[in-house]
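We begin with a single chain expressed as structure tokens, specifically the form predicted on its own.
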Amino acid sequence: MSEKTAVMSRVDRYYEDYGLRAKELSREGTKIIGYICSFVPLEMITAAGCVPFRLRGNIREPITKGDTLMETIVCPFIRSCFDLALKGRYDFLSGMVIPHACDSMVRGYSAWSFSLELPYFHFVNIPSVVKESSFEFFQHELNAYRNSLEDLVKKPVTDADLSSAIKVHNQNRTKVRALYEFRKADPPILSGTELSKTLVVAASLPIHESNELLDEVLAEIGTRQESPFQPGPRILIDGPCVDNMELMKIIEDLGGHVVTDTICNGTRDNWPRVNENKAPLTAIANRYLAGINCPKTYRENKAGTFEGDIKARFGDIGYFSKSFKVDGAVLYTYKFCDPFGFEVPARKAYYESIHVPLLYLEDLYSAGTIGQLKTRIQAFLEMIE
């Protein structure tokens, strides 16, 4: 590729220095409300004046002072965040919102709001199953959740405001859905690691920021006449949240493409929009508990048999591989993360019955293990050429 332009040497520099602008945002007295997982309601947080920062772990930093706090049998994603966070690489934040997502997440909640002096701190509790109660009760959940940051900034958060914070949220994911159909080319015309960091980069500025920030990558991208890349195997990442490009640079230095993907700080961020036409907390909580498909909701069984059961589920899968026309997938998920460890089994059927080959990778979080995934993506790619 050629010399990188201004816009995406921003994004490396941005991504290397993590959250260098919500630092600069915060000495100037703005309310920085960190988050770890798709299942945080960010418009709440942007309709009450604050900034949602998505925090991300680092797999070149050794957890120390996280093991002295948190048992190592805690998802090594969400043990690194929680370490960084000790180590005051998030001293910029104002509070914490976490939800009720996996178990680490979970049963984390109190040695994060325990040992790190915020002065916000929530958890919001968001039922596992979805049916009509269900939202019922999320509705207040998310009322509750509105209380508690008008307590924080001292002021009415409206209706009117959160209809505006979800405008300006859905304007963000329509431009994430323009930046990926770049990747519908053959070879596609923007890289996956350029897109993931974008993405990354994107999740740690306020909104219009985030916002002014892809409307410059989508015009960057733009200007491409032809794709930089060789033809290769088109990959799909299906996963948690994978914000170290670690994985994605092996998979396309060794001459395949991450072309899409079913990850947290991916599509099952961005792809869900609120309903703008529907009573805002009514919108928000549709789109959180009915929208995201994550292993920790259950959705109703309507057809009553396995195959039924996998298409329900894992249906997502399916529409992203056939719209990015991807010839293999690799399934990317961290040692004690027990939501998608559980569901390997009925993952790897439906791969099987959609004729997708797929490499599943168990990692430990750790720069460690960079040689050995190596190994193992260079066969599978050698395997579906």
Given for the second form:
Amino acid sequence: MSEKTAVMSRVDRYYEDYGLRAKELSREGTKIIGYICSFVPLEMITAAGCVPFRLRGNIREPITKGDTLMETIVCPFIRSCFDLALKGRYDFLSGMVIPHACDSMVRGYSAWSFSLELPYFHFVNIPSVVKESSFEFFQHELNAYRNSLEDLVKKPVTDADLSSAIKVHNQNRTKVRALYEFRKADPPILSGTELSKTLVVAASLPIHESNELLDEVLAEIGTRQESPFQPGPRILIDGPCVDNMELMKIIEDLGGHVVTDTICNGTRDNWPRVNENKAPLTAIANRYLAGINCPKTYRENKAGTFEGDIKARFGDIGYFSKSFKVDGAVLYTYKFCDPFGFEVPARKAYYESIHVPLLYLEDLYSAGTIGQLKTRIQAFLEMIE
Amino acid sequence: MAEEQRKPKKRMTATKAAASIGPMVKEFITGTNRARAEGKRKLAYTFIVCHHEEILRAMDVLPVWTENFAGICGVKRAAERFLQKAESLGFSRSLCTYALCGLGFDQWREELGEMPPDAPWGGQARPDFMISSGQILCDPRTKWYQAAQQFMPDVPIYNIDLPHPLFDPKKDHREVWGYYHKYIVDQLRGLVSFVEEQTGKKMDYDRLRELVALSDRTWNLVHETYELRQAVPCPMGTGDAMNTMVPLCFMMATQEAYDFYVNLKQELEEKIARGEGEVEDEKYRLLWGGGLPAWYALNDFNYLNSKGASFPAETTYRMVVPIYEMDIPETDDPIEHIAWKWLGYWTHWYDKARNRPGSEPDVERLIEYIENYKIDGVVMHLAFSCRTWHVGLIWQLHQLAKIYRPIPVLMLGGNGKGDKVQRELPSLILESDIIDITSYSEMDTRNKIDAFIETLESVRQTKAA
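Based on the form predicted on its own presented above, generate the structure block for the form predicted together with its partner chain.
Below is the whole assembly, all chains and molecules, this chain first.
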């Protein structure tokens, strides 16, 4: 088996047996802190000597236990994560952090915190608006978050701890960007499935191990002299968290290439950096409030026109579409997702304004819809080819 | 004939006050249209429970309550065509149907340049500006008006961020609420500046102070009025409370709202003196424990009444606690007071919840009402399109049953003798929507109610002394 096969095999193993490494570390006494959303400041967890661990759902596992405690009108992705947690799949966690993201997360907070009975549970109140006073408030909130972790680990989390955590998380983001670069070639050197799988796995590892893994993957992909793929339509995926590979696989099996995205576990998690030259709390507040472009955050329409507003709100889509030379986009949302759902017409208008053909899919986070998705994606790819 | 077009049977009210609400709501909807035509006052789209009415009224801004208009469309079974309009624009039917109804209506009105045909009560007036509210709940409150700007790009938005600390059983919320208060004050002062800019008027802080004091008096009065419903038989139920919430939610900071509750209080006192209940022969006292009602099916309350069930209390729309019971700092600054009141309300059940192992504020509130209002069972409504008020209900019932078992019953023990054990309150979750009538089946709902009544009756008969 060649070296490059070894690393991708490891990615596959960690992806299939999700949480394998976290489980080992937990047995050795490391505190693993779960999270679900891009809004959770991970640097704080690392600075406290714990390991941030992104929870995943599973589209192939029917939601059973979860439905006894959480309504079916909750975002199906969150329901799936909750269901797996209740079934003990994440029993290695020492705690969880839930941010003020969407209603599904906030209103489910008590169900999570009381049902899992973990030693640590913390809610980070992310402001809904981006104003000067929001940053001040958010820094206080980050401090309260820091104090809660100090109580858990029974040691202070200093600014120096935070600064080194910021550095190592930024390194991670740099490496992810380098991976994305391999998709700029036409056809891409690295498939969307390979990249997304790697990112899912990377978010389940301690940050240093995550960096090492990314280095190994970068080294392996770097040995590819040319693309192993046939040319095909270049696709951007837009939406929330897409942590199961089926959507990417469908597109790539049908001859398309997922070359970039604006999803949570893609560029939303990995693109914005923390400014290392600012005071750590200020810099973290800036990154997570101003830097994370999630529909949950209200951004004022400064242009005073609809066209100007969508350009400001969805400019990242334009940036990624242009940088990665996309031929089309798939806006993929989950049923019952109010933050994304209310943006669908505006997003459609934005895609039209940048002349990128769009397929909009509202899905259920369930393997049961794969057939329907295939049919619609096939028609879309044929249309744009 | 489609169910949508069938005129619903009017719900019978127990109080004159509740019966007077319809014309009142009609008046403030038609009033906004008159004001639009006259052009003398500024109109603002906005949401209930944002603690900003005093600011708006002090500056003579007329609120256009968009949730209210959607609710009216629901009551009149006239929402479907606006929901379909929203769907045709690309909004999913799984989203908040209040917002969908409003967006469908707005787009249609903007497209026509006039009100859509047969708009309920003359339709919803075009606003001069919109005030949305990013709270710790309700995503649609942030997204609705932003989406509406696609059809009304010239109408500016001010979004007030109104957070509160979430409950932590191990932490006293007062450790952090200082910076929450400062932030909310900043947000509200920002709103004042925005409204000053939009209206060209300066805030009259003396007037604001008076209106804040009036709202406080109204809050206390609402509390005292609703507490009268502890009487047996209960003089007014949740069906009526879905009407009497109107002055509380849409008319705060007005003398009219205060006077309404003066009259309601007097009416309830008179009914109690006469021993007159919501139902003639009160058998079961139920708590409406959560969820917005199905506005097109308010008759279900009458159906429950017909089975001897009365609703002395509800958590829905009872968004007040008496000011004198709030543990908040005193201040002469009206804006600072509003911010403290906001925090005081949302954290009101925190201390109590911390003192009962396994409890949580929403559960604690249920327990408080169950005890104070001598409740026999809990009914909730799960509206599929609203996560804000409807996510967490199942867990609350589960947790309630786990930590609170108030009913003594005799169970046959292994020795053949009756052992006294404690059991939880029976509960019922109804399922449909706030205004999307396609989600509702009268037959299924009533079958569920019948089965629930049988359970209540069985508990009543086996209840041990």
